[in-house]
Every structure is written in C-alpha cells, then in structure tokens.
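One chain is shown next in structure tokens, namely the form predicted on its own.
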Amino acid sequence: MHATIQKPIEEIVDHIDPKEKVFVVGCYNCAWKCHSGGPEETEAMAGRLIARGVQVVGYATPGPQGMSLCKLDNTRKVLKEDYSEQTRQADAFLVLACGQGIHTVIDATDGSMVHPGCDTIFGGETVSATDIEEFCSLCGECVIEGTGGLCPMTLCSKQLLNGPCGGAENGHCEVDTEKPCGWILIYERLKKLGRIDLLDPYRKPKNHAKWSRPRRLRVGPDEATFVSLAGKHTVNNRN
C-alpha cells in the first residue's frame, strides 16, 4: 500500500484561492487505512476547509470499501456520473490520497486543477492497524533471492549489497540506532532458513536505472512490459 499522511491545514488552505469552489476527494484503500484519506477523514477535511473560509461544493470517497482511488473508471463514473452536479460547480479538487490517486483525479476529470491534500510517504506493508512499515523501496529490480526474502536496499540505511557496514552497535544501525541492522537481520534470517551459503555469491551493482522516473508498466493475460531508462523488459506470464 502507499503511505501517506496529511498535509497541515494551514498549508493547505494556503494554496486555495479564495475565489475557488473545491471539491474533496478521499481513498477507500490506502489513505482510508492510514487515516489520512477515507470517508470519515473527507468528510471532517470538508468541515475544516468551510470552518476556514474555503468555498466546499462536495466531497465523496469513491467506494466500495477496499477500492483505490487510483481505480480510473471507478473514479470517472463517481466524479463525473454519481457526483456530476457537485463536481461541475468545481474549479478545483482536493485529493486526500497519494500521487496516483491525485493524478486519477486529473484523468477522471479531463485535466482539472488539483490540490494535494496528503504527502506520500512510502509504500509500505499493514503490519496492523495502526502501524506500516516499509520492506521495498520499487527499485524495480529484486536481489532478495538470496537475502531470505528481506530487501537490502530498504532496510539497510546505506544500501548496501554485500554485507554489513561494520558500523552497527548492539544490533542497531549506526546511521539511524533506533532501527536494526539490515543486514543482521539478514544474517538471522537466513541462519534461522539453514542458507547462510546464499550470502557467499558476489552481487553486482544494481542498474539504478531501472528506478528512473517516470516509469510505465504495460499488462495483458500473456505478457508485461516493463519500461525504463534501462529499457524495454517483457516477459511472458504463460509460457
């Protein structure tokens, strides 16, 4: 999922022209989880916009509970069917979600103005209900084949991919000591899996990039493309 957290209201009233009539977007996925953006959030963010002075002509959140906002035709049909009187009064939308769901809005509005509501944070897993945590920076090209599943490039602070620093004290990394070392919990990860032998193999630098923006990911029933600067990369999901 895609952490996000809201922006303070001052700053996002402040980036509101007090001639503009907004309309407030949330996230029934990611954002509704983070408590930044689902229907109880933009419901309040419409009562705090008005409380300050900004002209509010609706709000939704795109549902069934569990849908993304960064669902395109979901989006369109409440945008531009369900929520059609509120939204053409808008000349603006503010969107309680992440990048994606904010240039959705853009799409599933034909280019409307947008304002971020939110700052997206990472991507990250739902460890419970109150807490996410990140395992995967999307570099876009997986070395955790022989790190026991546990991602290098997103749990060591300096990225390394061939062992530890030697920096760590008492288990913590020496760049940030309230978290572990990475790479020791690699290490106790594949002792605990009897593959210690994985960390043996030299591995080479990785091609950054395959982490350039933007990139684009084409999918269909037999095969995806997977476009960056490294390239065009397809594979065949049947054969």
The other form holds:
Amino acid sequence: MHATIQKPIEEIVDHIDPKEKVFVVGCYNCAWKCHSGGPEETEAMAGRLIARGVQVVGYATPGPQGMSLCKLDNTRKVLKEDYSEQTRQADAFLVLACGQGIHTVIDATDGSMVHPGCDTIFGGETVSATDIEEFCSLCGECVIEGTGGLCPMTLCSKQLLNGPCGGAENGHCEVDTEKPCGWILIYERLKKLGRIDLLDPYRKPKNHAKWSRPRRLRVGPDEATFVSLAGKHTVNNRN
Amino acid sequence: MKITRLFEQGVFVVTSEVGPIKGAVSRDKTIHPTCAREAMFLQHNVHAVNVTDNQSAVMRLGSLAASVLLKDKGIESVYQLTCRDRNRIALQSDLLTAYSLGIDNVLLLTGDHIQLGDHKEAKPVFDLDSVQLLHMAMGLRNGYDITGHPIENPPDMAYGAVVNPNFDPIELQLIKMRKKVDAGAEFFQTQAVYDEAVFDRFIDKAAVMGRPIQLGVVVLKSPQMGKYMNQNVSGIMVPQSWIDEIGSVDKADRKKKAAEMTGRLVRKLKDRVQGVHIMPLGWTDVVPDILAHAGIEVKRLAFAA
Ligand code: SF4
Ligand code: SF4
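For comparison with the form predicted on its own, kindly provide the form predicted in complex with its partner chain.
Following is the full complex, with the preceding chain placed first.
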C-alpha cells in the first residue's frame, strides 16, 4: 500500500486561493487505511476547510470500500458523473491520497488544478491496523533472492549489497539507535534458515536505469512490459 | 610509493591520519593549513599519512586536494575515497584524477552516513558499496571502466580497505572482508581497537585471508572523549578501563598518558599484524611517543628502495 500522511491544515489552507472553489477527494483504499483520506477524513476535511473560510463545493471518496482512487475509470465516473454538478463548479481539487491518486484526479477531470492534501511517504506492508512499515523501495530489479527476502535497498541505510558497513552497534544502524541494522537482520534470518552461504557471492552494482523515473508498465493476460531508461523489458506470464 | 611494496618487503608499516581543514588552502604558500602542519609532525615517524574524506560526513576540503598537498611536501599519502557522495562516474573519475596527480595509495570505504554529519538534509549517494568500488578500481587498473570501455594509461595504485573488528556478529564482518579480498583489496586497516578480546576473536580468522592487516588505534585524549565515542561514534566501544586510566591523570599529563596507553596496546598486539594505523585526531605530536612505547622503529631504508 502507499503510505500517506496528511499535510498540516495550515499548509493546505495556505495553498488554496481565497477565491478558489474546492472539491475534496479522498481514497477508499490506502489513504483510508492510513486515516489520511478515507470517507471520514474527507468529510472532516471539508468541514475543517469551511471553518477556515475556504469555499468547498463538495467532497467524495470514490467507492466501493477498498477501491483505489488511482483506478482511473472509477474515479472519472464518480467525479464526472455521480458528482458532476459539484465538480463542474470546482476550480480545484484537494486530494487526500498519494501522488498517484492526485494524478488520477488530474486525468479524471481533464486537467483540473489539484492541491495535494497529503505527503506520500512510501510503499509499505500493513503490519497491523495501526502500523505500516517499509520493506521495498520499488527499485525495479529485485535482489532479495540473495538475502532471504529482506531488502538491503530498504533495510540498510546505505543500500549496501555486499554486506554491512562497520557502523552497526548493538545490532543497531549507525544512523539511528532505534533502527536495527538491516544487514544484521539479513544475517540473522539466513542463519536461522541455514543459508549463510547466500551471503558469499559478489553482488554486482545495481542497474539504476531501472530505477529511473517515470517508469511504465503495460500489462495483459499473457505478458507484461516494463519500460524504464534501461529499455523495454517484456516477460511472458503463462509459458 | 605504494605502501604495498613495504608489506612485500616485510616492513612493519606505520601510518597515521589527518583530517582536511574545513575551508580552503590559502594561496599564500607560507600559510600551511592545520592538516598539513599536523602531517609535518608525522613526516619522519610514519611511512604514510591517511587523508580522510569528509570524515563523519562533515563537509571539508577534499581528501584528494589535501593528499596532493601532502605529497608536495614530501609526505606519502593514503587518499581515502568513500561511496557516500559520489556515483560510479565520479568515483572512477576521482581515481583517474588521483593517479594523474601522483597519488599512489588509496583506501576505499563506504563512508559514514550523512546523518552523522553536518549536512543532514543532503541526498546520500551510495551508488556502489565498498566491495563494488574495489572491483571497479581493479577494473581500471586492468584497463577498463565499470561498463567495460577501455581506458587510456590505466592507473596503478595500491588499494586498501577497512574492516571493523568490533562488529558483532564478527562472522558477518568477516564475510564482507573476504569479499573485499576477493575483489582485490591489497591491505587492510582496522577500525579502532581498544580491547584485546575484540582483537583476539577477529585476528586469526582475518589473517588467513592472506592480506596485510594494520591494527587501527585511535588515541584516547580524555575520559570525555571516551564517553562521547561510546555514545556517538558508531561501531566502536571504548572500554571503561581506558576511560578510567586517561581520567586518572591531570589534563596537562594526558598526552603523555595517551601515548603510553596506546603504545602499550600496540606493543602487545603488533606481532600478530603487519602494521599499525594510528589515528591521533589532531594529536599528531604524540605519534613518535606512541611508537617508542610500542617498541616500533620506522624503517625508512626499504621505503626509499
Ligand atoms: S530489491 Fe528492489 S524490488 Fe526487491 S524488495 Fe528491494 S527495493 Fe523492492
Ligand atoms: S549499520 Fe547496517 S543498516 Fe546501517 S548503513 Fe551500516 S550496514 Fe546498513
């Protein structure tokens, strides 16, 4: 899921022109789970804005429950059809979702002005109803076959691929005494799995062209194509 | 002069270290920056002087400029190069530049994280890790850049690496050391060792890897510094006995005491290593004293050969 956190209300209000009519949009998937942009927060945001003198023409969290705002056809239908009257009056959309959701609103409304209501912080695992943790940095070239499934690009502060730096102390990373050293986590996991040998081979430098932005993915039932500065990369999903 | 030639001749190699100044070198040649003055103390007492690369992620004069400055003053330097601030293009370019400017010794490191320094909001690079950096340096020596393109006049320098005997679990640090050896590391300097037990559990397993190892020691200047290091310097623990001992003498006598304590440790351990790397943190003037306490005479003859 995409982890998001609301921007402080003062910052949001500061970015809205007093003459602007605003429609507030939330997301019924990730931002809902983050309590940053579900139906409740979206409605509340409309009220908080009105209380601060912002002209709010409406609000919506495109459903059903579990629906992502970044699913363009659904968002377009909701904003352009279900809420067509209110969205037509809107000069801008305040979006309580990740950056993907914000762009979806641009596409769904044929290029309207948008204001981000959240900071998008990472893609993470929903460990519990209250905790989201980051285990992947979306690098485009997964290397965790060699690390027992734990990502050194994410769990190691220096993204080292060939083992730890010398900085860990008492199992903690040199950047933060609260954060475990990612390489010690990897080591302990492999030890438990009896696969310390996985640490021996040399790991080549990563192909950062695969981590270039923006990237694209074309998907189909038989094959998928990943497009980055590293080129087009097609794989068959069936044979 | 490559310090690997000294190791080959069986010389016990003594190096020390200076940190470049936070500022530029004066155009007035009569004004020597602090790091050069510190190095001048060392000149006749060590084989080479490490020059740190924005150590602890604190922005300073470049290690290459300072290394060249020392060379110009007749002091052999060990140019430290870290992965923190440079991608693979900059790292290779800096290695070519170093060789072109007369540098013979390079120490290749990961580098302290930006969070430890004075520019916490900077973007960390870490495009390569230290093992990959060693591989790349060997590639350049063999005439190819990291993408396989041939280069003109391949640079040939001595390439060293670092290992931390304090690391727990030590097995993990030794796996990394082995990878550095396989990647081409020609000598090792250890992080600060204070504790014999730490050294004991490390040295035999490291020694079998067949590369010369220099014992790294950091001069403990005061009990406050010991406490500070334990709280703020990652990966190193100063034992309480050291903190107590340096605290047992008046401030005025601390240099003498620090030299005695450091020298005593080196004397005990020196037969199991091929050299010593003394990190005096500015107190370069105590290095001769440390060596005297340690019973080490720096042999210069071989060096001239
Ligand atoms: S290696 Fe890349 S793709 Fe794999 S978990 Fe880490 S960041 Fe994600
Ligand atoms: S201490 Fe561990 S997690 Fe932190 S940078 Fe070093 S190897 Fe990575």
